[in-house]
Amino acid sequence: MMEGLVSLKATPKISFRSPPSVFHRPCLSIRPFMNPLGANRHSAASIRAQQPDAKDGSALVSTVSVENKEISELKVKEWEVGMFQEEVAASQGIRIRRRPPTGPPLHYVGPFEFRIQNEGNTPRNILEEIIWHKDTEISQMKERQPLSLLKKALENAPPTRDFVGALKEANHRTGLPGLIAEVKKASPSRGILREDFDPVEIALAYENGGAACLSVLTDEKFFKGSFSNLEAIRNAGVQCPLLCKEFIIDAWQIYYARIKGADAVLLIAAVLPDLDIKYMTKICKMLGLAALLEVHDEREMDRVLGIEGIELIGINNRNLETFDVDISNTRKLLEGARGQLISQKGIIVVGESGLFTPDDIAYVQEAGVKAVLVGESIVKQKDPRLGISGLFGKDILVSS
């Protein structure tokens, strides 16, 4: 499964470019020939003052060159900050790197610069590939729509609905885990799940089938989703609260999800350090959004349980690095002291991935979940309403 994606490696290559405007500091263990960031740093004005009068525009060229140098230095500084963030993440057991560790700094040799292309700047698994792509994607989106514009758009955003309350009500009414039904066209591991994909039609069928909430995939490259789908479902009059299922690495995405109609967002512990989670959950509360914190192993669970104010924890039975699925993972993470602490804090646990039958639902419910997030097993059904009743072994619109 996912052959060629789970463990990606590239044959070492060397790519040559023209001389750089600034000698970038080589990364990691390679020592620099010189450090431009601490030497000969003059302002554009002081450089201009030293230039002789020239009618051919050479002084202007020098000014532009200095400004380009300052931009290049800023990019290197941004990279250095990113590397520090990676160190913090690694100390918390986070293996997913936020960006390629080998660039932008380039090695300088004579009139050329080059970057060695090897396993250092090749994603090691599918989740890392998704995150690296997301980092580039969000940078471009932020340029088109700065945060200041998103904050202004909040004035016209629809009011949020009670995502957590909807799950509690469904669990109390039916005696079964509240269903978060997922509107998903494709996944990296399964490919296209449904060819005749109409997000609004599927969302309405889920709602009519008894779903308490909906999850809408918004990642385009790997899951064939979009924020347009989220917005269309909200504008179609669907009453179920909506979870924006996105790979969030920047607070900007939370604001964007809010103005597109989300009532909740997903935060993945395998990607986000503790400080990011604390910061982002505070933003969610400020915007009236619920935050579903997703974990996969004991260390991630312990990290999340150590953060105050968490209301929803999703246990993903799928390892996002290998895409292997094991629903016993839910029971393992809810045994003993962890389960007791979750109960004391009143946290709702959501079972995720690998749930296809009434026996699967009963298994995770017995382990302690109060809600389940299900996509593949119901979205592939010709009539998603029948898929829901088949999943639970009964019509969940009717109280038990």
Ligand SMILES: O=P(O)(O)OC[C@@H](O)[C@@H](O)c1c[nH]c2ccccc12
Contents of the next structure:
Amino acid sequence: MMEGLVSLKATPKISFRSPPSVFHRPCLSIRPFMNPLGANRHSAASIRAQQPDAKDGSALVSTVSVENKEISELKVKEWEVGMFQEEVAASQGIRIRRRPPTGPPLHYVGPFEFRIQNEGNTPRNILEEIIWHKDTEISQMKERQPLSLLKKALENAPPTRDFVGALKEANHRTGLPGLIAEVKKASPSRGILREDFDPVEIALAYENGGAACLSVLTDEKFFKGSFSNLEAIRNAGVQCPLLCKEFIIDAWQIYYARIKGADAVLLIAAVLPDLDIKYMTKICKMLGLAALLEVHDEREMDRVLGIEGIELIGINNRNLETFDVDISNTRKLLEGARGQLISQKGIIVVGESGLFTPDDIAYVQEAGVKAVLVGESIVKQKDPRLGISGLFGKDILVSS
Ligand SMILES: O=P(O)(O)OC[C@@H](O)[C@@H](O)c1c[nH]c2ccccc12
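Switch from the form predicted alone to the form predicted in complex with this ligand and print that structure.
Shown next: the complete complex, the earlier chain at its head.
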């Protein structure tokens, strides 16, 4: 039976002690009632993120509001036609659900309230687990720092650096793909990559080794990263533009990344419906951030290629649902008409994940990438700077 929610609630007055087998009785399973507003909570939050803030009269904010009006209207339209967020996503081939359809598994809050893990409230894969956790994390963060506060902080934020420009420049200068070097302590698939992890030291070593840009993991629970790492790297005087490597599902996170020192953010097509990608890329533009659109298969690539204004596409060789890594994925997605459209549009493609040797770099370059995103193979080296020359088979500071 699908999505059978077993939720028992009893008042403490009732003395109730049941053997676990009782919880599996089919008679206790009910189908959840889908609340349209609940199902659309993310959309509502996203729209709110774009509304003018009466107390905050900054020019930036009003520009954001005006330019996003059209997108907000589209979102409202989505409601009007009565489509649920999950249905819109599913129609675009997105399998990741934004939150558990039957509500999160409850922790024991007393002897009488609990919920059994079942197909409805158990994530189907690691990416879904990350997204569900992120959803809860963001609502807590938003309570502590509402958007109005972030917008205030934006007034004093230093200008962003040109992420895409830095990649192009490195590619022209060296004749090799521009390197986005990732500051990554751990991942769910590989565990801890480096015990003695000093993010600033690693970032400086990458910069000295010729990285064009850096990627900083900010997810705490699954990647052992943090926004303080991002801030510390920015404040340490690193010149390379910084990508905030986060699982973005809400516009609030883009503002947050910007005030924490990001120059670019990651948007994952496996998680975000087209409409979200459209308005999030607009918000990025208005905040001076580059958006790296990550795709993993042909369908995601085609969706992203159908969206105007995309400058940077990352092809992830790792399937975030299964962790399988296959670098021929980059070649597959750049073959034929797709590759031609990409060069016509002047889009820079980044080859992501699973790159370890000069041969790997040559392979994805041959496939058409102008940049690569590399974590594990260089972060694991005692001296990450040497890790970079090892990866490319030469010192990339020297022009070709
Ligand atoms: O460590 P690797 O295999 O070199 O991979 C780096 C980067 O591509 C990977 O960390 C990554 C790509 N897309 C992501 C999305 C979220 C978290 C992490 C990632």
